[in-house]
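Only one chain is included here, represented as structure tokens and corresponding to the form predicted alone.
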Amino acid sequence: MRKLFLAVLIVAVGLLMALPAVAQDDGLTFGMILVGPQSDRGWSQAHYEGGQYVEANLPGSQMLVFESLNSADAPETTLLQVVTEMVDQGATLIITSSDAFEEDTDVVAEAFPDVTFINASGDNAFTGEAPANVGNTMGQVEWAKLIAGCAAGLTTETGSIGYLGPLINGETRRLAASAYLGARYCYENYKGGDPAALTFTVTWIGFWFNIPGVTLDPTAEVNTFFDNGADVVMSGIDTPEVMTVAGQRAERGESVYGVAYDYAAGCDVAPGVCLGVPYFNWGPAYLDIATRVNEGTYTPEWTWNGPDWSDMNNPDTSSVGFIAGDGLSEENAASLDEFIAMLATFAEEHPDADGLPTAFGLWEGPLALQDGTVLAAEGEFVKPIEADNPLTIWYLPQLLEGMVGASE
């Protein structure tokens, strides 16, 4: 009994330490639950800074943060425990910032029907599976991944690009595939290479970041890419190992480059060899949701927010962006600008319908999955999302034909 009491006490104290006391006032108190550290220079930090954006722009708002809720860093802490503590401190909006929390969010939300829950990257509100108080939001980072892939295709001299992926699901497959499509297009149309000769290899480590003894070691996998002939490695995980390794090898005189992911300042790890970073800007979407929750006008919904093509790096208007890195040559930077302008024109010609993109640039047939299944015939665009249709971008069931790596 004493051991049980001690275990409960440790969990309770840990929660109290993680969640600073909040003074009650008329403003909005909201919870931000992160799968990784708030300073990971990746996915979790981008969400944390999105919450700070809300605090800076919604008077009286206050954010409660719980970081690193995962089986390695907090194995005995549950989402229910964290949410209960946040609600006890006055939170009326809870943001769970990972697809790792999607199913648990729906379960926990049913215990707090008067609290609004937002799960970032999920789609249960779209499919109708979510409780009435749960919404979803995601950024159309597929556009930025196309651009990132283009930067890789423009730069590679060996014709071999590595892509470091996390776990395997529809989201991670479609983002890797977007990068591949961008790389293939720019390798052929700007660099003059044979797209069939371009090697684009995906290695999945098993989670969004390194968990010793559970995942593959991302540092070792990046080194393996370079050792096997890749001269550009793209990151699809939450943490900056790709840029760290690329920077180290460049310091030894190797001609290698990296593409960061998730976080606008991702190139800062090794700026000289960074080709750029496709990133999420969660602030505008979170501010919109928080404002409506505070006003009592928010109705849970599923949103897939696109870039502001007039300035995709505008922190107040664009949900996703791409920042070109110092590793791009002047010639390749000019070609990349042309490519971005082409995508912007495409987006203008294929406007959103009911808040959804009608088509994504380069996701045009002929395209097939790895097993040969036709995804889109020549001249047809792959549908961005459609209920009960796995042959869409959102639910992409396999990697694309031409990519090397596991699909399941």
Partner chain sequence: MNEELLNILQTLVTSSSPLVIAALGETITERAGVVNLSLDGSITLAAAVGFIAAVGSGSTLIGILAAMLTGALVALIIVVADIELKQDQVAIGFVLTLLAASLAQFIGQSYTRVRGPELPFVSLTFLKDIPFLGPVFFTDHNPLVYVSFILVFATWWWMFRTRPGLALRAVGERPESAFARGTNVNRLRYIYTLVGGALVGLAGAAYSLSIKPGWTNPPAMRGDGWIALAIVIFGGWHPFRVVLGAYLFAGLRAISSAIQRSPDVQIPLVLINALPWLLMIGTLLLVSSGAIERLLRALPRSAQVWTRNILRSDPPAALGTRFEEH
The other form holds:
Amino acid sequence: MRKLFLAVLIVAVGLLMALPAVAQDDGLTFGMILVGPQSDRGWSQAHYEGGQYVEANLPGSQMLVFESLNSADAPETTLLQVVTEMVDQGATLIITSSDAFEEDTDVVAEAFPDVTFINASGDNAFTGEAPANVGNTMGQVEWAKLIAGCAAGLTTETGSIGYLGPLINGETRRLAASAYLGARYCYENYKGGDPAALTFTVTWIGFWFNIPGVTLDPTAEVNTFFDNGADVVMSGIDTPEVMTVAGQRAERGESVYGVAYDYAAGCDVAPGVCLGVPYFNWGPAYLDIATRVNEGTYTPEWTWNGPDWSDMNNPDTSSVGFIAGDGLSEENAASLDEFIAMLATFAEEHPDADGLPTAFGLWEGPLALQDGTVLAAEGEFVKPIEADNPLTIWYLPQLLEGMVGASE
Amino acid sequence: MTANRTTLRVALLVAPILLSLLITAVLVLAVGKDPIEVMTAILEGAFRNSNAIAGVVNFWIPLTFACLGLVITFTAGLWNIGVEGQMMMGAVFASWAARTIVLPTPLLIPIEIVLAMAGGAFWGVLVGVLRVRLGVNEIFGGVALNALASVIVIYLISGPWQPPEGGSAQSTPPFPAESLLPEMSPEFPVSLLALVLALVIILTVYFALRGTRWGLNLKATGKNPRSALLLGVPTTQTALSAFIVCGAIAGIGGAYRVLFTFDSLRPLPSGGIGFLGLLVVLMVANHPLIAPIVGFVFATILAGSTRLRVVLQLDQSLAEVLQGFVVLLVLMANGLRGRILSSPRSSPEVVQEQPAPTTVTSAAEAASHE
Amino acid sequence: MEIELQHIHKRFGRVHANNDISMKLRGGRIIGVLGENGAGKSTLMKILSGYQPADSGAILIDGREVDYHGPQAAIAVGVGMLQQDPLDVPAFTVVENFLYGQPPAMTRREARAKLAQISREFGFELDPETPSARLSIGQRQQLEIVRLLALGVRTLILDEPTTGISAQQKTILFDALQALSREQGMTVLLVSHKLEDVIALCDEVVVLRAGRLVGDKMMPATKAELVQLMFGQEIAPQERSSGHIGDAVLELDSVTIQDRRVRVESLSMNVRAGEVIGLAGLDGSGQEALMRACVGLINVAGGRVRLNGRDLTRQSYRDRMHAGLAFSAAGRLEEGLVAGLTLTEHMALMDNSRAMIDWPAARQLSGKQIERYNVRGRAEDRIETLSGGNQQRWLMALLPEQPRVMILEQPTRGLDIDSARWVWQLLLDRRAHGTAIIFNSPDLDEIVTYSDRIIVFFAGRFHVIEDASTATVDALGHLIGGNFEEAAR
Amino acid sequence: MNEELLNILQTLVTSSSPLVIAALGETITERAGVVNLSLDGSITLAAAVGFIAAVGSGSTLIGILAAMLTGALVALIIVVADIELKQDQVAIGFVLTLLAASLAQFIGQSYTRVRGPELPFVSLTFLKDIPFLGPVFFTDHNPLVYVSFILVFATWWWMFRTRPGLALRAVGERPESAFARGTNVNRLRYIYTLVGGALVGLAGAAYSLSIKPGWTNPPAMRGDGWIALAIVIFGGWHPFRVVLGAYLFAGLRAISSAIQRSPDVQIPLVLINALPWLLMIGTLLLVSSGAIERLLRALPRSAQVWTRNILRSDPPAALGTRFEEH
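Let's see the other form, the form predicted in complex with the partner chain, since the form predicted alone is already up.
So here's everything in the complex, that chain up top.
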């Protein structure tokens, strides 16, 4: 009896296999592999829209998307399977848009030497671990995080700021630290507070977004921040739980605020309580790479792209930006503009050299790590990145002295 | 009369499959896609070349291990939802060996597989002890132990076993090449060893259940643990042994995931294959030979669904929805057949062969006295 | 109220349980419904009380045909039935059990009052707040009777009500039934296979045999006449057996047992080879706990269990089986046989000498045992397709040939007289070869007939009757109600 | 009273309300003798459907109704498969657990992170001014939290103080006796399974319309269905103990997350995720008969009786069994 069922299935399989395959277009076909959903209002959506920017600006280009490649949504699927499918569909450029794919990208790239791979946020092309067909790109979102931190430091009345971090690594530590530096500076210099009295607490949930049973529950963690006296919570994760909860709290009459992350429209979730959003604008970098791949002139490289200080929020020129939110008071908005101008001046005084940033604002001594290790002495700047030097911003091994929270 | 009955049986066998295809098609239409394209994408994804077929086989192998393990626990009347965790612990133990032990491949692989079996058996025996000694129902024990196994895996990946450049909670560094299962050929990347092992296990389980005292003990314990105990069956040991053997077999499946599919340890290395195994075994009423066949169909859908997402932007969950409906409707059609055929006018010849699972609350019942 | 049954038929598969039964029952009487197990009397009563529909036939009450579905409908026309295992909800208190099923308007307070009033009338003692799980069978019967009376029942059917209750409770029950029929003009139908009860209580009897009504008779009648009617022939009363009693095999040395319901304190006893020990007592008085403690299914809280001098106290059930004990439980398909397995598979399960099963040998052995034990069934049949008697025979066939001690819970439960005698024949054979037997039974007759020694239990206390030949059913009935002091006098 | 503590407790009451509602729903279903194992899937599906309906209609009320209907529908499949088709409740429930979750993911796809209507926050006049209880239980909750309070008492009252409640319990304890008293056993099982399923659906709506608003992948309430099922067992099928169990569980969860925040405790972050599950096993161990008896033996005899009464957790005797009239 069961045999019959099987026979039916086999016949069905045979019939369907006989159907013609889908035809191919000319022009560049590129794959975009996302760790979260393409509509996550965060990291993954920013990449997805970067890909759409390429489609709109590079004639004939076509994007293939695979969203939510992660152990919770697609535990049975590997990067190799996805790349194989994309290459079969004609992709010659594959963007793996998360550091979660860093290792796999290298391995898979060796199997497809004719395809160019871009691993966003990774550094294997810088360190030389990657095969010859893998490049990296990242935005200097540290600047935007400094600004976001400043907005939080200006706004907090309780002197307690929460930072909801994802998992712990160099990238997430340096971003949290940037936010802290901004907050401390503005709390002291514009608000007149005692920097030692500022509480800046980091809680790590364990991944870029909520995976029940794997990560801590971000909703609960944000509530805990507020319950314990914080009045501003900054998001460091890919999804907008911080804004959702802050919005709910405000509706109940509490005066609390949130800072979004990752995605230009991040404030939309709860505009009234949003102090602003530091975000990535992947379009220009991806268009540049795609154009060169299409022309056959791209050589894989590592890039770390800064903002366009003349207009941080220019979609065609700036790789990172900051959009102030409605929650920011007029007075604080003015101070924030002053702060941004100061950073712009600083950046002009310290121009990139050989395509690498030479210094970030506020990353200036005396600075120490949580365990007391001196990061920069008085008057020194912390180096943005140097091969084999762990005491740089890129590889930041711990949180900074003054921050509360686990470093590892 | 007989002809009618045969027609009815065939209808009740085909109808649930067609109906689940229909429901899936409606869902696809509802999101504005073409169901035929969906089917094409799945089948092309699964069978377009030898590489793709290897992809199907690579799902089928661990799924088969999960299924055969589950056949044993179901025979003993146990709902081993913990099979996912058992696969994961198999993967963890195999990963430990792959990371730690330096030996040539032919020596290392048997060690890895034995350790994987030990890991799966260890996680199985925990569920078993909770159930038969401490009275915690195996469904809840299993769910909790699955979660714990997952937590352990993530702890290892993001902690002690993280890559030197820091963890992203995504993967351990790749294992050394000597520790991995060799593939048959680049065109057909499947591990011959694992394939052979899967076939051996299928036959072993089949004959163990039919011809051994242990198999009969399992069957008696599953159908009525009280009576079995009074007839001299060591029901506690039998139930525990079912968990151990199931865990050991499922552990090999977990090892295959890390030693072949991923080449490293990943979060949730079992990939939901254990749950899929539960569905398969429920659907085939616990038959050790039919389970691998239906498992192949499910592996096809699973492997094909990657293409579904790339080509049609349709969520992989669609494939799971299809599989879920097939199993649900097949079970319900079984019931319908029983209802029609055992109506007063027909002879009482059909007795449903169900995997006699115990209900949620009969927790400490099995073998609590001994 | 007058009830008339016309041409009632009921089949279960191939069994014709009620075959064209017609009868008229007049009101104000106690009518015994007699027949051996399987004669169809329970089926007929269930049809009359709405628990089962008849395949065909009619029920007339006071001349009007009724067609009801469900027991509630039967109660509405005045017919209520007290099942052998009273249909209460164990988790409910007495008053909840009483209230549940009464008209919706009745409040808890009214229920309590009515319960107290009816109980008082018949001398029942029912505490309204006790969960019925803690009541004895006798009390649960009383509760059901009170409940049915409160519902306005005019015809009360009782199915084997005297099984498993004490003599005192029986007296209260019988007094109540007599009051109901004599003073209130109710019809009482007493289903029983116990002739003494029927003779003591009934005004009239109807007799069923193999699904047919084979006679009715006004009382008084002698036991012999009733037996003649029931079996169609004289049945010689079972001889009291006696055999050679040897040395002690099983020794219980001040054994204390604590189980969920009962505590038995320091019981010492020697069971000798070839001896039959009958355990009497109401359900849960300690006799089951003792038997299960002997085979290791319950841990003893103190004392020692020895078999042939070997200490078994800490041994598992299986070890004790290997040492020479054999056990069979009361519920055959719950504890004993495995529904879903064939006769052969059961046989194969008993042989644990090898890892691989020799199926041909198991089949052959099964065939041999089927013949020897006269089982109506085939080796490849699943056990649940056999009748109760045949299941019991197969259970006997599975037991080891010559154990030291056999411990049997209600070995003839649910069997007809033929099967029961046949089972005892087998047991006595084994006993003749030196096997000691410990058994219990709610049927005091059985205990008196077969035991060499009797132990009576009441709420964990026990009383030993060293010479069973001095015991009578009536005396045992009083003992199981707890009147140990009286008996000692 | 420490304000931070009040805040924490208030948040706790809010965030555990879906668990309370779902566990009460399952309690009702199991009291009638039916096991709805599908909770983890049906809550998720109801959350998705509820959210989509609320977005589509702009009304949270319609969202709630849609979610309840969804929960009831899943429950209906279980009870039909059980009563009409004689299929194992656990097997069907398990298949539905997976199927409903997948279905939710599929239909929720295009609603991921979409902003939708949310339930308002309400404080209860008078009650909110009671010291301690006011700020914790009666201030700034969404209406479903208050519904959960009412449900606890209503369920208890219905089960233990009304005539239909007697029938409900009897059907789960001893259906033959219920039948003998004119109760239509299977009809009641239909009704209460549907009612319980609808409450499970309501719990889903409480998540997607307030507690974890919106729809995400993976769904934010994954795993809570299993916890709700465990709470029913821990709660001994009694509404008061069930709600206690839910609060206890949420409280311990909050403590475990506070542990991470404490600078003195060095526990790897990921291991904290193990705590809810260890807690689940622990609570089940506590109420499982074997463990209790072992524990009790250590106590003096006088204390044994009442401890047993408090901890004892006997399931409805006919749970998971099928009833046929003849």
